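Just one chain is shown here, as structure tokens, and it is the form predicted alone.
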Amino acid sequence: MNAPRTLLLVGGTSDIGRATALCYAQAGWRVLLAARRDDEARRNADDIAARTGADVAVLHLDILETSGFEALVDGLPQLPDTVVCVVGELGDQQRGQKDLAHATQILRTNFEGPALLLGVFAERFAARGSGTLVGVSSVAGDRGRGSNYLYGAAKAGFTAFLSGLRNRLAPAGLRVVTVKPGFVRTQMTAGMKLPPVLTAEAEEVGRAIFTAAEKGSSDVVYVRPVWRPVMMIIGSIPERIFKRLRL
């Protein structure tokens, strides 16, 4: 019997990540959950476990630790077959206009961490010749806007670093995935009056990102197809009108 293959999930205290783990632990993997806090993590593990019968185990990673983050790859017992990075913080867009450290959190949390960690993966899937990149970006990073281009350029940043990655390694067989979920139901998003039509559930967006890494061929996701024609249009404003708008 062939060994069960292996996600890494970072993110793994995160509804969404915990709603991703749970898919690929209900299909037969391997799962190990990366996250800051190793308590949560380890509930969700646990919780995993009980419900599929999975190996789930639990790797200490914070994003924002750039430095150890090729020693923590390469002390790993064994590349995983997938990794899926759903790290994200929506942050204050008005505190971030003032506060420069928590601007600076915003574009690391976003964009420099998680871009740094699937670059030293990828680093070691194309010597392996075989991998599967995840990276959970957003339709806010499709073009900025008033009330959060801070988080909204950190993701934009994650968005294009993705593309880049995949053009330079599709010629070698590896996938890159983004995948943008629109709104989402979790705790980043709790209390916020959010459309129905254009908002997923974490379960919704797991689901999502199991298909188009592990049976899709789409190498851009919109979870609710239909924030690709919203995205569209708002992309399609004109700059001279779009500046009026209070978006």
Second form
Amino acid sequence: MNAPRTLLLVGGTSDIGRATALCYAQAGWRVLLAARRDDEARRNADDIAARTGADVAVLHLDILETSGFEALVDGLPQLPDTVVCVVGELGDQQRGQKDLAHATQILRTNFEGPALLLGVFAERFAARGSGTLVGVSSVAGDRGRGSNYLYGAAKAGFTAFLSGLRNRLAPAGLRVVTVKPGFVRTQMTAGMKLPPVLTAEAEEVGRAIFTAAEKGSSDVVYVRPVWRPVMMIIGSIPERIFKRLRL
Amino acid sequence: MTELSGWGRYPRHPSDVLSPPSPSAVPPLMTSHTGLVARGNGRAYGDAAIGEQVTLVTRRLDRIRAFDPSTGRIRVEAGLLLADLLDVMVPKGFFPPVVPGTKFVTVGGMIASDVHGKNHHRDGGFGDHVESLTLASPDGGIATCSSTENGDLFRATIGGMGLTGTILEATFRMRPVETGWMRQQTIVATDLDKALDALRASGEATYSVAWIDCLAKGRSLGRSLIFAAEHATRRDLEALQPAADAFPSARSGRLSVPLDLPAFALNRLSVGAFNEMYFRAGAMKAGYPFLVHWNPYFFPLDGIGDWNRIYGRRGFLQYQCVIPTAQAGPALSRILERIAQRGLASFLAVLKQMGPSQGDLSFPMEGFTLALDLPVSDAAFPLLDELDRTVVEAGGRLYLAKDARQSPATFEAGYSGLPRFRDLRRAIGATGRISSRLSARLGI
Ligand SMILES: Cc1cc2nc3c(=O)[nH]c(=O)nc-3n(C[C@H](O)[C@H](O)[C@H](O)COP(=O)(O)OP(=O)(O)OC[C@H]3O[C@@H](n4cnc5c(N)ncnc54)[C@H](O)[C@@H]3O)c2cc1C
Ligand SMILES: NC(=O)c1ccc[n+]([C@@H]2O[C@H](COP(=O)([O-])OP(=O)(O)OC[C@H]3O[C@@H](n4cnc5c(N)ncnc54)[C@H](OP(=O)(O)O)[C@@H]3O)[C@@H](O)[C@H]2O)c1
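Next up, the form predicted together with the partner chain in place of the form predicted alone?
Every chain and every other molecule in the complex is listed next, the one we just looked at coming first.
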């Protein structure tokens, strides 16, 4: 039997991250959960290990501490086969409009941090000649809306980054997958009223990520396919009308 | 504010609802709120899991923290669903030491109600298998409890209906099983005495339960089918169903109900027909051991989805009492007679044998327990008050996890551990602060 492959899941305390890591562990992968809150990440690591018997470890990582990324990646006991980054923060749009520190945090958490980290792995993967990178972006990045454009703009940046990276690495046979989950019932959306048809469970997103990254060949994944036409329609509304909609 | 009710949908009360994301988020909530109680999956029938003011839902505390396959020892968070535990563990060859009649309960709820299974006479309640637990106590601290550490708090928390604090984690041992099948044997009892005898005689069996036809009267009063079962071994499987998968998936084990539920559940005639049919179908299988998947054996009703809605808007009551062995025959026949006379149809009537229990407020005692459902109606309450008198006279008591209506006097008469429980509540600062609608109603 081959040695088990290794997943690095960045955002190991998130509900989507937990579900994704569980899918990998069930398929026999070793898992490393990176998170800024070690104790909470440990809960998920223990759970996944107990359920699957897989080897699951925790790594301390703050996505805003970008200057440490290269040392962190080079300090890993071994370079993972796949890196999935699910880190993100919806933030508070209205607060961010006045509070630049908060706006900066939203932009950096959703764009700068994830992009720089995946960028470091892209270099290592390119040098090795193998590896898969998965970024969880959002349909919110497909078109800016008044109610969440700080988050949306950061996700749009991340989506563009992933697209560019894919374009660059594809000739070398490396995969880059962009995941747009649509609405997902997680702690990020706790208490919000979400339309059931458009809303996925975290487990669904986890399975979709695993399938797309390890079995399929999709580059951009909308977890629930209805989101593709929905976003096409939203994208095709002329700006002069769109700007008047309360979205 | 949210309107909450238990599985019986009676009573309903408004409460604020909190849903902490992890065990570490719970202790601060214990001091920043009063009138609060934990809620697992809301499968208690009445008002036990509704906070007087605040209800603390534990469902996000759903992690398994450690499992040792060499001993079966497992440490889990209190909001883990039994259904989830079964899905993960049965394929590995492990079964929980005790399971109630539905798998949609949390581990915390199983401890707080010290739930009994069909093996209580042999293995005790779930609480008897808990090696240790951690509790977010009313003072905002976390107490580790076992029979040797904080023993008083441990015995009060097992069966304590959430009234000592919020259970965060628990450690217990799973039992090894060779297959996911049960080797079942059906015994027919033509009246109540024979049913009690058969349950006593099947005391050797790990699991046993009697399904009573509540509508049978006169000489047939209490006629029952007794289902005795063991976890099937590999050899059983080879002998009885050689081609079968040793650990079949839970989904293959659905019960198909050959009748339209809403219609038969509501009137006496149709329940009678169902009972007759069920009884005959069971009698046909009598005598021969056969294999049944663990899921329908333990959780026959779970296959039916939201069956609690079939009783309509007013909801329903479950009446579950336990009667000490010596009084069981006469007291249970009085109760069954009254039920049959009044024709307040019961969809479910279950009789089980019980052993002693350790929690101050644990329900089980050595004797027999009877459980049945009645739709809420004006006639139901006085009838149940009357049955209560029979239970109290016989030295029995009612199960708090099922209760929505007993009087404080009935409760006090049944639970001799109550004074000790109240003292402990006072000592740990729980009195008046950790409180449910049930504790307020019964003055716990
Ligand atoms: C169809 C059906 C069949 C059943 N069969 C049986 C049976 O065979 N045997 C049996 O014993 N019971 C049986 N029950 C009752 C059920 O097992 C108990 O009511 C159990 O407590 C429900 O668990 P829950 O997680 O839904 O808890 P809830 O109903 O949410 O809460 C029940 C009690 O536990 C407390 N509680 C819950 N979580 C915690 C926690 N983390 N810390 C402290 N307190 C907590 C609550 O405050 C409340 O007092 C049955 C119920 C149904 C609906
Ligand atoms: N839920 C949805 O409807 C939805 C829709 C579209 C896209 N998404 C995206 O899906 C991803 C996962 O979200 P989720 O729904 O699972 O929500 P979540 O549980 O809130 O996940 C967000 C994760 O990001 C982590 N994080 C935030 N700031 C960090 C930092 N500075 N350093 C390290 N980690 C940090 C969080 O860690 P902490 O636990 O420590 O806070 C958490 O693990 C996000 O990228 C989100 O934008 C979600």
